[in-house]
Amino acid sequence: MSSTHPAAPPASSAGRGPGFVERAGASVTRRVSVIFYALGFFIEILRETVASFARRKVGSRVLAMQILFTGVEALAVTAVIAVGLGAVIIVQGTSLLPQFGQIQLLYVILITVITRELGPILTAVIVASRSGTAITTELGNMVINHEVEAYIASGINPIAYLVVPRFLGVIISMVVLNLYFNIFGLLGSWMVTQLIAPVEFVQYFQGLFGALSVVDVLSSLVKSVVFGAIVSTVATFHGFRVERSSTEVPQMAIKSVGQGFILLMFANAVITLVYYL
């Protein structure tokens, strides 16, 4: 007599980890929630920034220190990069363009590369590398030391007292550093090139200001403001994302710089595209 055995039950999925679809869905959901949280964080910053003008003395010391660190202390490195970049463009232009009878394009190239494109983005990269990481680290340590909780327990909005002064300080510093970069890139580099490929003073500045337009200045100014808002928002956002361990601080600082660079390049591409439309 043949014995019948019940069919083996199917392997239970309870013992297995989540499949690829579940993991992908959870990852997408988590990223979307972070994006919406970041948008809400940015809107709150804008709201508190507008309200801060009615509280002129609130965060004034933090604002001054932020401008000092972000703007004043970055003048030296900004000047060196600007002079080097401008000198390279002038030397290359005066060497190559005359061969094609297009020496007048040198000034258009200078305005396009320095004032409209590389000036704002390189200034933003300098600020993100120096001040962005510093802001994220400082706020992250404040979270770990429960200083942010103390603000909240005292009825003080940490965004109004900790974020807004840094937000405004970075934007103001970015605009000033961009102007400083343009001055050294366009004028300081001319003095350097006199040792290599002399260009007449009158000829250089007439051609330079002839190629410069109001739209170029406005484009550079808009980029400075937008880039400053991006760097400060990303830095403060990641600073507040630190939860309980000091090892999270450098991790968030690295994420702040990486995501900041990505957003800066994206914003630069969008603004440039709008300029040429």
Given for the second form:
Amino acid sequence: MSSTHPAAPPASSAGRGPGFVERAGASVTRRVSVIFYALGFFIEILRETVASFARRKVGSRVLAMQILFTGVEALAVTAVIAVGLGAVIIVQGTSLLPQFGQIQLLYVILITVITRELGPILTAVIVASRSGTAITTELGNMVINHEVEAYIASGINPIAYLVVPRFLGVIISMVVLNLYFNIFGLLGSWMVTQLIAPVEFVQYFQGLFGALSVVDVLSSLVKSVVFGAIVSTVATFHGFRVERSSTEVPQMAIKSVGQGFILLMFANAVITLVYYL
Amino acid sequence: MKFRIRFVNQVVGVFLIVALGFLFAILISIGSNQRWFARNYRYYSVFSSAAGVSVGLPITFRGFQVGRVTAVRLTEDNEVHVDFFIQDTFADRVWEHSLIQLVSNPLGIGGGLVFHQGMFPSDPIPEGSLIPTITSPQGRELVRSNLVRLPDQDDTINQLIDQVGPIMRNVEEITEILTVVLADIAATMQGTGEGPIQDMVNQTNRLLREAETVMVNAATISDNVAAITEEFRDPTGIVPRLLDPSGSIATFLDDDDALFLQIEAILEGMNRSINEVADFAAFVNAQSPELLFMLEEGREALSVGQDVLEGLRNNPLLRGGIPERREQPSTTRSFRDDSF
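What about the form predicted in complex with the partner chain, after the form predicted alone?
Time for the whole complex; same chain goes first.
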């Protein structure tokens, strides 16, 4: 895959090195080329994903393993964060909001924070940190070991065989983890707060489901799908950007996490804006 | 091989199925809680402004949510048309003469539409009817006619506002008291007031008058001192004459110690007399034990004599008794023995 990278601009014909303007222009051109290349990579992933469903030949074993590593194994840390976050919101809400006579806003705050905003983004951060780096490292090592070239030589499309299962696996895991985050954040936090500020079970869930709307659930699910696509695409893209040296693998893993976080925040802002439009 | 890897499909299957189960349960709970399949009775109301009114605004009745605003639009007549629904479980409470009131919270949070029931039970008004607002002419007329049940406002903000009245009354009372105090102070300053401050002022005036008298006396004394000082300054005055070496005092003191010697002789005589008295007192002190012994002896002799006399008087053998004693006149005679 490294052969498809945009070529570096030619060196200046003059005896001296390139000037500042020339270097800046070259940098911008290179970055724009990378962005277009990444967009093309993402479109190729989508095309191969649809084609895989049409062919009914998704690497099911790879997909299951990806969901296991990305979803099941991240469940514990996700649950702990969700329970802690929900408990903090309930404790703070039950102590502050009654002072304004607005305790019913507790449920709106819970839904807004856990379901609509922090649930998807925290889940995405967890997945990007754990699985994004793992995917980048795994694919980078496969490139170094010429396994990708072997797939191509064998007539196997590496995107269809290596990327699509990971793409689907991360998206599915992200959606499911986000669901679990909501469950633990809303249900588990109620259990925790029984030790601190007891709230009636029926009262709590009546208020919660009264404040929760389908739009909130759909918004959360849409965010999960988009975040899963971003994390998996960025991770596989940087994994394939490794060219020949094993020292490139950690560099690409770091870039994968950094760029993944930036894109996640950007996408979160865009989706939230669309929600309120 | 690890359990998870060996049974990866089962683990992932359970992971997904449980999540899907929760998702369906959440959706069903939302649906049942938000009455997706229940019937709503739609009404409308007309407001003069859409401020504070928005789609989704809850409608409450005695603190319970009974409906929700579904649409807000501005009509051709510049009136704000608000569509809302009342839940089927509360639709039978929408009696004739019911009202809608927009309640806003001064803090900017909360608030909403409050449903006020008509005073007298009736069949529910038809769906799609107008329920007037409490600020509309129709609503004011219903309130004036006492055809609407208006509950007491009992939210926190209103309680605070209710407490403002008593506080203002207290402030008014304090202001009145301050006014009286200031009037008293003004009267006292003018000398027409009564009370302890006026008494203090009067006493101060008396003291000042007495001080004035004292000052007059002091002035007199000062004048005298000034006169004496003037006398000192005058070389022909009485003081220089008295103090002069040829003056009276000098002459009186310059007598070759005759006066001094005379006084000294008098003092020495007095000293001798005092010493003699002291010697006599010491002699008497030295004789005191002997005098005491003699007195004691005499007392015992008198006691014995008394017993003898008592025995003689009681003795029946002595018939003749004691002969009468004849007084022997003294050989010496003093002027005190003479009778005048």
